[in-house]
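Listed next as structure tokens is one chain, alone, in the form predicted alone.
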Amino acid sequence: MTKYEFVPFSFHEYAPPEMLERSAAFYDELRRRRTIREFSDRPVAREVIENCLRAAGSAPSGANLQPWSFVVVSDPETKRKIRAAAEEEEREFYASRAPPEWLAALAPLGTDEHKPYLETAPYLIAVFSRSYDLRDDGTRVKHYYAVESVGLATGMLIAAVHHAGLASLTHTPSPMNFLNQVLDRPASERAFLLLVVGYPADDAVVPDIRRKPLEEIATFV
């Protein structure tokens, strides 16, 4: 088992109205951040993708087990395979597995079968979910709030893209068990998210949605 040694906590402090700025304008900056399902195929740096991992990685865990693999994809063929694996799946959703509500839901934003997108955008993160690690000596080392970590981490992948420059798509085609076989992974993951990254293209548009306001999502007590 590890044991860890305690160091100061670098904590920079700011004066309240500085503090308040910053807020402000982090929020101004997320709230443009849109998914998008129109991306070119303009190159990206691998450098950014690499400090956008950084970012989540940093991300807190259960126990600092950091139960999370990315696994990031720009081989045209690789994502060739996983764009026709991930429409298999949604035909079937569509066509027989959602309920009709969720498909109601859907219907306002024009989803369907058909993504272009995993072979047109740069990349895609494939976002794993490891449920233990394996000691040197095959023992298991199981993870605990595995799926919230992740998800955690994740969340700041997603800003970390956004403040880079980039556009972003949450992809969750269900069941994802066909990531684990395209990419190779081992049994000890399972596939929470597949995250296309990218500029937009030209002609890229999105809904035009509202977030719910502070007092609707929000209680202090």
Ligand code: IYR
The other form holds:
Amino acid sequence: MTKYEFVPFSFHEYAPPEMLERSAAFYDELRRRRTIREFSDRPVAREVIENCLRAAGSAPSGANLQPWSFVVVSDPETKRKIRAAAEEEEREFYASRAPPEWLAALAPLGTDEHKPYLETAPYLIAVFSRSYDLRDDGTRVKHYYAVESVGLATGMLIAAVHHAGLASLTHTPSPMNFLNQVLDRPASERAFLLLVVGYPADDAVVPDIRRKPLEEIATFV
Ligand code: IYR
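Since the structure above is the form predicted alone, I would like to see how the form predicted together with ligand IYR looks, so please show that one next.
Shown next: the complete complex, the earlier chain at its head.
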């Protein structure tokens, strides 16, 4: 591999008071993000989704190999297939596969095997982690920290969607292999998450959850 050309870093510096103000404003914006499960079918411009995906694609990744693929589903027939397959897995999950402790952890959220939003929401973004890329000659370019990198990109995608003024749901039917079949993805890809994106339904409700305070999640030494 030849070395990259190194170019000056165009760093954007803020005066300390502005930095403080920006950090508080960003927190204020992100804390308003909620995962919702009731979506409107209101259409959303594809360009907005494209920009959110560009933001996600700017995430750091192992050796800058960018081991992600995003499949944006808006086609009703494909959404229907995804819903049918996800509900089949979820039926089994809730009826027998999930250990009682897991079901107890989910009980306060009131989730069940019914996933109508997989057809209602205008977009489902299937996020795939790629364990390798293929060169033209068929040899493999191995990826490093692929799952961690995709997690970072997905976090940025969720933040971008929220910043754009849309809501999302991080959906993880388990197992998710059916996404490879329905979306015809190669063996190098593994489904990481299905992000449901759109406007909330007019009467959408969310559980009155609390977030752990800073003292509980962070330690300064
Ligand atoms: N995938 C199931 C169960 C589920 C699991 C977790 I962890 C959640 O935070 C929420 C749901 C479902 O989508 O219902």
